[in-house]
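There is one chain below, alone, in structure tokens, taken in the form predicted on its own.
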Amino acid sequence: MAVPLYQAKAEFFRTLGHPARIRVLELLSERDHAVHELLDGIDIEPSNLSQQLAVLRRAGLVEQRREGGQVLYSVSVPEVRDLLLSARVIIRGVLADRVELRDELATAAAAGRSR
């Protein structure tokens, strides 16, 4: 039996669900890095990187190669160098209606009144 997509789809974000990943993500979106140019961008145990390696490899979205004497891991879909210039972008506008909000609340505040 397939899988609904929306199902497929939050299995996709919960994989994205972890800073760590999103951070690799974020590295391996500008050019490939061996597992040490990782560990230097990340705070994160060698261990833990492995791990999370682990499982954007089996969710399909990295991939690694050797390459002389060490390994190096690449994004394997393009499109997710979209998807984190997309959700920058969804941040970014959230937040700023949040500092909307709070200026209307302080302009309300000092004159006063609430809405």
Contents of the next structure:
There are 2 protein chains.
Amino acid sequence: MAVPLYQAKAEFFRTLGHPARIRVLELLSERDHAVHELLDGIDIEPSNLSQQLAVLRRAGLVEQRREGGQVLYSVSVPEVRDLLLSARVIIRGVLADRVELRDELATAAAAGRSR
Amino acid sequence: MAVPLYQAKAEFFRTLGHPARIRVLELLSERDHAVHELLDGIDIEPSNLSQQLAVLRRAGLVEQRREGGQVLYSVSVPEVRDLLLSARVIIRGVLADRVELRDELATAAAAGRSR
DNA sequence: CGCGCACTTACGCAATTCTTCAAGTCGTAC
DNA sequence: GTACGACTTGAAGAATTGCGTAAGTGCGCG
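Let's compare: the form predicted on its own is above, so bring in the form predicted together with the DNA.
The complete assembly is shown below, putting the previous chain first.
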């Protein structure tokens, strides 16, 4: 395909690039949730959540269905769960590196002062 | 840790949410590249590339080192390669779904017209 | 030293994304 | 039918991000 695939990738990652949307995907990868349930676990306004859900829907990552008086959401691409997990690993690595660096700097600074 | 991990995740994904940055990571996961080499493969202005590299550096995903008259970059977190691969899988899935949906709609529309 | 190459930083403007408020839809229950 | 709860949509302003031009840094070489 001559179409820029890395463009699609960037778009995909951008849709993951929001705390509320990450939170939604994490909750939904445990089990399906109604909107008001999501709302209990994510501290934002209903309308805002709805907008973020719309973003995820447009990206094709979640699906909605009506059931009784409420709307249920589910992840439509199961691999997302794996992705979130590997992201967690990477982030731990990066954060750990940063802590080490910070500690080194702190130690060096202390050594400098004491000398 | 009481610190919102999903916040860090969102930030992480946002740094991946740019075509040039994706491109850089893909090129760097093949082998280390000098900036001017990256420039050959990425059609943007030097200063722009530099900015994107700075973003990746701040996120701790790449490292730079000077060698001769040029600056070499390398990925500092090897797992990124895996992440890009699983992203590709997911995207293929999502895009395929969309094509199906589009086809269905087209078929339905055609059926509607012919009736 | 001084020039040029390879790259980076500053800065201002355009474009995108986020957030909130207000209004609207859809089903259910009274 | 109308009132209410559960959501969604629209629109507008604030906040971020992206990009180009221009200016700067650092090195190696004649």
